[in-house]
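This document opens with one chain alone, in structure tokens, the form predicted on its own.
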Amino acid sequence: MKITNLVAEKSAALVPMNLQIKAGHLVYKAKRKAGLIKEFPDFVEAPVPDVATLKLEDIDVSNPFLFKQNRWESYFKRLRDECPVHFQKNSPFGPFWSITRYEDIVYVDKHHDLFSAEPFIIIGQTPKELAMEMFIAMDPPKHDVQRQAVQGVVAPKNLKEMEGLIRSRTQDVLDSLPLDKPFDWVEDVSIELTARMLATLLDFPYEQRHKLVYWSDLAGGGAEMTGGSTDSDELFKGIADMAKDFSSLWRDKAAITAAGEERGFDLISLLQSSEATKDLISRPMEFLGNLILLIVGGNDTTRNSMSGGILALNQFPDEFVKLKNDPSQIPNMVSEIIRWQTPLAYMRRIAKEDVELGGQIIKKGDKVVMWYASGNRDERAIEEPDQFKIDRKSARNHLSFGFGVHRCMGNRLAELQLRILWEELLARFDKIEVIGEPERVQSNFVKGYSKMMVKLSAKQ
């Protein structure tokens, strides 16, 4: 190591977490007011136009309000049929290519020897002054290495374990709901078990459990990263908020387990008992970029199925007289649920090398998005992909997990609390129903909602 990285590494143990990302934000705002950083666009809601109505090489899938409108389907589609291996130039995120058939999607996924995680997993990038290390965002070894020090929680072992406090938590949550008068899904139900579920993965003051949902909007919700509407201010106050929290929950831990006491089984704890991350608190960004891919990874995906089974079974009424009558293809369903939805819509990847693909040459260092929302409406892959089946054949096969290294570490959980979502909204509930549209994330990445009106009918 340089000792010039060896001083920086030393200083960053010594000054406070919150303070240094405190005072990276006054060297970003002073580089912003001298005219140093570029000004990134802001984002302005406009119709988003039919896609036949476009040349293909102005077809930009980027766009923050393809999945806010709904309008994605079409998209996506006539690049699977006409070009699906496709370059945009002139995105506000710089060029990149679009890969959004099932089986290329398979394969750049599975070959992260020519396909880089690193830096970033978003179509855009972070502030450099929050340029934090993740493991989703590293390659092997570092990535394997980061990743089993953690993925014990998640353990079937413990899951079982965890089902019988998801299960009364859920039972609390539902029991509160009104009956046959309109409420938010999205606020009531996805986010409240969300929020408890990743304060107990962490080990996370309970009355504060809202903080860990806003902390994930935030860590993906800039213009720049992803096409958001979190301005740079709120995230770098977020993040420093987000840094003291954990900080001072680290050193507690740290000290239970040297005054003796038995070591917990939760993330942190975990972290700490592994000999690759034990001092992860003194590589802030590294601590800070891993704490936040658990929060999301634990939160998005969890919580935006929660609300798009609802609104599927809504737009397929049958599959829900189906589901009731037959409430052993809950597991089934759950997965379906999980594809058809897709509530993260990518991965992005760097080239390693000049790559050719579906007949196009991908050059070393080029950006590659993999289009999860589109892999999993791929009719050469999946039959009748926009419908939405309990029972489909094979409905694990989907997508929005991954393949390879960076397969989704927490999908057992996730598969796990929506079972017992709808095991106990079947023994509650005759009627779900979703009243108006629902309204969603302004974001090219979270393909979720921010609010959806539901109305419940109690089962007689």
Second form
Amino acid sequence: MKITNLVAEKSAALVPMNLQIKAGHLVYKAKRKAGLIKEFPDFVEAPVPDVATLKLEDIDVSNPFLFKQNRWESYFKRLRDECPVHFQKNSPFGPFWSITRYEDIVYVDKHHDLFSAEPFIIIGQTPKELAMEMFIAMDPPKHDVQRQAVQGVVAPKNLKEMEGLIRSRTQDVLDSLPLDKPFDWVEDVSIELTARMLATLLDFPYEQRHKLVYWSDLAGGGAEMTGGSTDSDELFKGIADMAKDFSSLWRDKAAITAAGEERGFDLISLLQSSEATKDLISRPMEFLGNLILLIVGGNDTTRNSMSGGILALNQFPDEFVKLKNDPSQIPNMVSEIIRWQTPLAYMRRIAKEDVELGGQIIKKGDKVVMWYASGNRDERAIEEPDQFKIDRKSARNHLSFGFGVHRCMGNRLAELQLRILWEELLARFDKIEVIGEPERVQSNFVKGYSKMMVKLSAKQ
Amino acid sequence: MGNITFIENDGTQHVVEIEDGKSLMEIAMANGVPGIDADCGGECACGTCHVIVEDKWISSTGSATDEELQMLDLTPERAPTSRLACQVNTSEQMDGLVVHLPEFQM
Ligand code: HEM
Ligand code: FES
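Moving from the form predicted on its own to the form predicted in complex with the partner chain:
What follows is the whole complex; the chain from before opens it.
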């Protein structure tokens, strides 16, 4: 009797969350209709010009087609060589600084006292009505409290427990792939494996795991955020849906614990057991923010590393031979894949005071973008950076996970997933052949693939 | 020349020679002591060179600085004498120093 009451009470408190998002959507639509919100124009694809034809001040690396058309390397090389701390005055996202050398990026990432991660870490912005609170976009001390509450879910100890499960799910996926016949690696392997992983971490209904992928893709993809192509109405609907599903997941978990069952080790259970976050459900924007952060954080990134590794070994076939001769290189290669791919191209900061860097004065309040994708190809820090070498020395010294207090919380999980994937691939396949050119994602933030046709040959 | 002992979580000991002026992290890496990743190469920015200094040695190594604590706060294995090995400069006076490695680096 008591338990049911408690649950009923809780659910009453919960109703507002998805309604709140819906209300936000109505406000947004009304404002848009009244002309109070300037509609952010969709990006129209045009061929990206040769960077050598541009004046320095006209170089705009926020162009969401730079990665899609695979023209980014020459752009960032020119900035690194000629103007490593570069100001772009007139981008569609407003003025911003680009930090393009390895050493300068470490400096900015480390100095949260000089460069704030608030309010967003993308070049653009999300609609105000959807402004989630996530610790990736909070400064200490608030950041530290929130991160500590959830980091146990991906702590190495927990991962050790999960390794067997990750492996068997990977084996299932690989065993179902066709042989000697092209298929889309992105859809059938990279997306499928990351969806299974996320469902495990969140203890989300397994058969509905593709919703997690859908929400994550929505959350990272608006034109005014990262130059992507998500429609803002679809975004509102998706987030409202997500609010509903996660509230009921929270409610179910709370009810199970209240009934005296042992608490699980999934993300929601962890949140419910920590003093700082046990009432998180009553702070909807923070609740959703934390969940979105984990879903987005663990989705595109690992997915695109899974695809990127395949592409790298096709572009550097000698390395695949080396790998087959010495599978003990897998862990080192995983770091090299993550460097070479750099799944998240940057993180953005705001200067908290005037800062001199690379001979330029960054003014208080200016946007500062740390281009990890560029730093990871900086010949000043990394030898032959455009080469993919599975046995690269100091392969772990890359920027892809960021540095400082925001350093990627999921880095060990990502490495584990990739290591297992490669161990299982080598056990099964002799040839992994990319057919044709992959299709790349439209975004200035997510550096990844939307389609990559692959043909497998079985090991003899 | 003095020695430093690194003890892995499973009890395995590694005795290495002090190289004056080098950091504890650099000495560990140069001698192939397992369990230190040093992903940021000594910038105090990754937290993957975590060591726990034996109590009686903490006065000679000194305690973690505020900058180190920022990173150390992120690891569940943090102890009162935790340090980031890249931030500890070694000297002959540390002959006999014993440090423990955590089970996992962040
Ligand atoms: C190859 C895969 C991955 C890459 C390249 C990556 C990259 C990043 C980067 C660049 C940051 C920000 C670092 C900074 O600001 O200095 C970050 C933060 C974060 N990542 Fe990852 N990530 C990956 C996988 C994951 C996974 C699997 C998860 C979770 C399941 C995850 C969860 C997070 C979280 C929660 C943060 C915020 C940390 C904070 O602000 O304290 N990431 N990640
Ligand atoms: S090597 Fe990164 S903190 Fe010491």
